[in-house]
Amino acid sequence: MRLNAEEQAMLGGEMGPALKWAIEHQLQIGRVFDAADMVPVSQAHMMADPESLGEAGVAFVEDIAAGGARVTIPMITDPRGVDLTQYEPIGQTEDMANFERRFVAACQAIGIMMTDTCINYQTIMPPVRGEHVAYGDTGVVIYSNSVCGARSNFEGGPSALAAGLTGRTPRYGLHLDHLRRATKRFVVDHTPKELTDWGVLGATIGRIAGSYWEVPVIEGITRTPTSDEIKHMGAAMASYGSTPLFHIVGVTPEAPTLEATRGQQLEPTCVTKGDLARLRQPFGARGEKVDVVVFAAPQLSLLEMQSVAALCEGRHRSPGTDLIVCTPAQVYVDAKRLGYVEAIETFGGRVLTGTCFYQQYAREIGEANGWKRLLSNSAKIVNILGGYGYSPALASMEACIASAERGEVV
């Protein structure tokens, strides 16, 4: 790979310990998948969950704060796995949000953002089309990419900590021109109506597609779909097929045509009413107990957070069925201030700060209060749960609230 003069200074050490870690482990990304050189990035997003960090990567980032080393653009996190703004664990240990208090002091001591949000496109500063960025939740790299036209690969938690350092990643994959072609063509037959069925488009899309080199080109849809729409059905889209950016004809900033995106010799594939009602399939449970309704995966916009609220008014949960809403901080203010977070409660839900649910060891919370049935309107989240020991069922936004009153799946 090609380095600057920069580059280099921090590949012999000249800038200390950290930044030379940085860019080594970069070089090894990069050397991997072919990067011609570096390519300077305007902002970065740490995943960082307590799972995926445990004791060693915890002590890590805290080597690098003790050593003084300091982020040189804006970087910001994904949601932790303990609220501690306003501290009421729902199953979590005093160890477990020690832990998280541990790296949450070492990342202010290298100056990163905590902002705990996987929608900082929607709350924070969405990037803009062409501009490169170092993005690691796959919900937020999709959207970025898709929706707001800007440029990122998947960056692991050590990756996106290398990029806020060095201001840099490798320039490979999302960054280059060619990449961003469309290379399957789907065909949509109808257009989804809610949240859920957006998903649900999403998911199947992303598990025909199956590869992260894949770029779904969609035709079919005769409505342009709102910020919460497109959200639920990249985020879905990622999680079933680890895909990464799609363009929607007339809709997407890179697919005014289908000509745009490369994608008029590809071979259609039909995605039909049928294809989708398979993939609910496994998610269906009417009738049956349900322990837990989570509002999560992503974390819910304003917007969400008031048709919650709206569909919590006047009722209130069954005395065996929890309701989980997580929601970014910066939302949370305002549906505060709204009078949505006092609608939720009063139906009886909790609503958590600055997590999402499965990032907050999920399977020992659901073991803490005997959950085992969850139902969710996101499509992501019941295709993650299933490994954390739960039953999931899906749902849209409405059946889930409906659910939550009466104690089982309508």
The other form holds:
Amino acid sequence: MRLNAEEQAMLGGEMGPALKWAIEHQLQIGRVFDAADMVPVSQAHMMADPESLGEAGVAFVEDIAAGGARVTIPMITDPRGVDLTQYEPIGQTEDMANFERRFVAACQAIGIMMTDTCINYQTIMPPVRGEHVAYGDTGVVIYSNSVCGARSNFEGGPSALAAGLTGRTPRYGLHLDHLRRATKRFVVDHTPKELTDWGVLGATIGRIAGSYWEVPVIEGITRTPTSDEIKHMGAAMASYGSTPLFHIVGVTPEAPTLEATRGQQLEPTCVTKGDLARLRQPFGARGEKVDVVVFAAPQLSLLEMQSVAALCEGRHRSPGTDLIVCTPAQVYVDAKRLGYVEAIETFGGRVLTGTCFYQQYAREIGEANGWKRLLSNSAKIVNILGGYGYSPALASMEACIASAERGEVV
Amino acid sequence: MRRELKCHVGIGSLVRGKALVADDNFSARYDLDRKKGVFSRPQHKLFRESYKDVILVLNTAKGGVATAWMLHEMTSRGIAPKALLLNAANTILAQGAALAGLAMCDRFEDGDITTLVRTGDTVEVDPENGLVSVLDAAEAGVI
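Next up, the form predicted in complex with its partner chain, please; the one we just looked at was the form predicted alone.
Below, the chain from earlier opens the complete complex, with every other chain and molecule after it.
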């Protein structure tokens, strides 16, 4: 890879050990993916929940902080693993909280802003078309690439940290024009109606798409989805397929026409109602007892909080069914002011701030609370939690609240 | 006689080990019980199999970014594969392997790596040179 004088200085250790580690890490990745050089990035976003980090990861970041390194570009964070204002009631321990506190202190010493959100494109600052960024969280990346037209690869925690320190990332993958062109063409004969439907469509396409390097282009969508709808679609597509970019003809910025994506030569694959039903089939559990209803993955926007609160009005959850809602601090402030938090809490729900359910010791809190059957409107979260010992089920937001009220899947 | 499989230049140092193979995808978060060192997702083709110290051979990555930290965490406790071989790695697997010092290779010239290597084969992974070798019984015996 070609390195400029500043990058050579980083590599030579002239700018300190943290920058030397960071650029060496980036060179390894650049070599694997044939990057020619580095590209400056305007922001970094790091996924680093405590379960993923472990003691080794926390110690690694503490070491960087102890060396006095600081980020050189604005750097923000994905959801944390512990809501430090209410961890004991959901079965998290003091050790988990202290572990969280250690990591937060290290990040703050490095100059990282603890925004703790996976919907920064709705709450902090959406990137603009053509802007090169280094984002973690697959949902953040796929939304930023597809809906905003920004340019990011999936940057896992270590690579996002490296980008925050160096202010750049290897120029490969979705930083390159030719790798943003469509490689698989899908024709939809049924435009989704509500959030879960959009998630199921995204999941179905992600599963077929196959790998990180495939770019789906989608035709047949007959109305422009809302930000929340396309958020659920993208998050599920990235979850089921490791997909970082999609185009919707006539909707997303790089797809004013099919030809603009170079997709006209591709053989179309039809996505039918039957395909969508097959995706849902393993997550049906009508009539079964529900232990916990979860709204998360992605965290809820203010509009989603309004919808959940409206559904909760005048009702109460079943004594045997918990309700967990995850939203970022930026949304929580308004949701509290507008009465949405109170409505959810009066229903018997719990609103967690700055966390996401699957990133907050999901196995341990499941065991502590006896949660086995989990119901959510997120196609992403039901895909993840099977490996954590849950029996996940999928339903619309309305059906989730009705199920929480009745104590069984309606 | 060893059978050599050319691939793209990878991550990490030369290692040898026994292969564990499946035509399935991989996420450390979605698929593993990392405390027990086994595949825990019931739908995964390697469900209940131990991944400790094996050359793990799978199709591609799926899902989220957590694997980048998790490979490092798994390696720090000594409950990790020796190497990852994939048809197509995503960025996260490469980033995680780099931090963990774990060997990883992908993009094999001769086709689908999940059919070119069988579970139980003794495999040598040389990421620096983009070469994976399936060893014969005599050579495998010296491991």
